[in-house]
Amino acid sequence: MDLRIKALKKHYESKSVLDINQLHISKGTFLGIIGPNGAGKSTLVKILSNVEDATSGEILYNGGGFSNELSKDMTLVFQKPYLLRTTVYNNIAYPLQLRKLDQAEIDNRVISMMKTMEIMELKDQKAWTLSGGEAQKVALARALIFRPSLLILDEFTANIDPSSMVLLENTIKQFHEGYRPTIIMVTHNIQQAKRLCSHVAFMINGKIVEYGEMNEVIFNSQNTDTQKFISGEILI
């Protein structure tokens, strides 16, 4: 999915939390959004996924506005997963059931996805009994199962163990290589951005101050704040 942002602003009462003049995220990009706490990263992706409204500005999706039909081709995975109060299988199958796929096709896709995510033994387990890492695997499986053309990830590996993070990263990487969706990922993990992203945007004080190919931004930044953040300095 191709996205274009124009004069996007978000205010909470009198406070400005987002002010992006323009940004073009071309189809098939894997974008990592980095920056300090309070930079506006989560606000931006919530607006892009239509979870939150902008105060002003325009977002074009494939050249047009947001629509119910468009929403069927995109999804957002939060840092803390929101799962249905049912089994793991039913959680993962739900997007395919909404799209009225044949039951045999649903079974094939769900079983294949659970094997990929190494959660077959959790098939009939209730979602509320899962550990944090298990729940995040289920949330990501549910997001990928219908093969969206826009996948938005908000700190999706922040609270899980290293082995689960490796599995989730590999699954995301394979999904991107196989289907070439547009992926937008908020992360505090610079190494994760290096491993996964084709492009990186650095945000501070609600603005995107640097955007480009991953190697350019991470290894050859032209912005002082970006350089400080990547080197581990605390930005105030």
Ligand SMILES: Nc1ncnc2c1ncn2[C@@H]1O[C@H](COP(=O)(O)OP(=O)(O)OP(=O)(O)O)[C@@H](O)[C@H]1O
Contents of the next structure:
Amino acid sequence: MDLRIKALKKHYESKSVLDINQLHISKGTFLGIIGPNGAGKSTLVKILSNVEDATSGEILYNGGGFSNELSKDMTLVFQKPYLLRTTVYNNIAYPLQLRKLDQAEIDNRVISMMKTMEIMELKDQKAWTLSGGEAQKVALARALIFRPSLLILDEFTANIDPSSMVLLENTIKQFHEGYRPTIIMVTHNIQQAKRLCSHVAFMINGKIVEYGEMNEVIFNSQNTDTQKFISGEILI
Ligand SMILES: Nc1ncnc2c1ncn2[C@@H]1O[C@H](COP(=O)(O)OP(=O)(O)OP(=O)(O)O)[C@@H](O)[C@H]1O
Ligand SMILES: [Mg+2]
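Show the same protein again, this time as the form predicted together with the ligand rather than the form predicted alone.
In what comes next, the whole complex appears, and the chain from above leads the way.
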């Protein structure tokens, strides 16, 4: 999916939390969004996903406005995963049931996804009994299962242990290589962004202070705030 943002603003009462003049995310881009707490990253991805309204401005999806049809082709994995009050299997199968795939195809895809993500043993467990990391894996599986053209991830590895992180990163990488969706990923982890993303946007105080191809921004940043952020992260 191709995205164009124009003069996008979000205010909470008198406080401005988002102010993006323009941004073009072309089809197939894997964009990392990096920035300090409160920079407006989650606000931006919620607005892009139509979960929240902007105060003003415009977003074009493949050149047009948001529609029901589009909403079936995109998804957001929230910073705090939200699951349905049912089993893990049913959570992952749900997007395919909505799209009326036949039961055999649903079963094949869900089982294969659970194997890939190493969560087969959670198949019949109730979603509300999962640990934080397990819930994040299920939320990601549910997002990938219907192969969206726009996948938006908000800190999807926040509660994930290092070995599961490699697994989840590889799963997403393979999804991107296989289906060439547009992916927008909010992360605090610059190393993770370097491993996965083709492009990166640095956000500070609601604004995108730098945007470009990953290597160009990381190795040849033109912005002093971005430079400080990059060197601070790498020192950790
Ligand atoms: N409903 C709300 N009412 C008032 N202020 C809000 C509301 N939602 C978000 N904010 C403010 O908007 C700003 C941006 O929040 P946002 O969640 O987008 O930040 P973020 O970049 O995702 O941060 P983090 O890295 O901590 O997740 C913050 O200062 C937050 O307090
Ligand atoms: Mg956030």
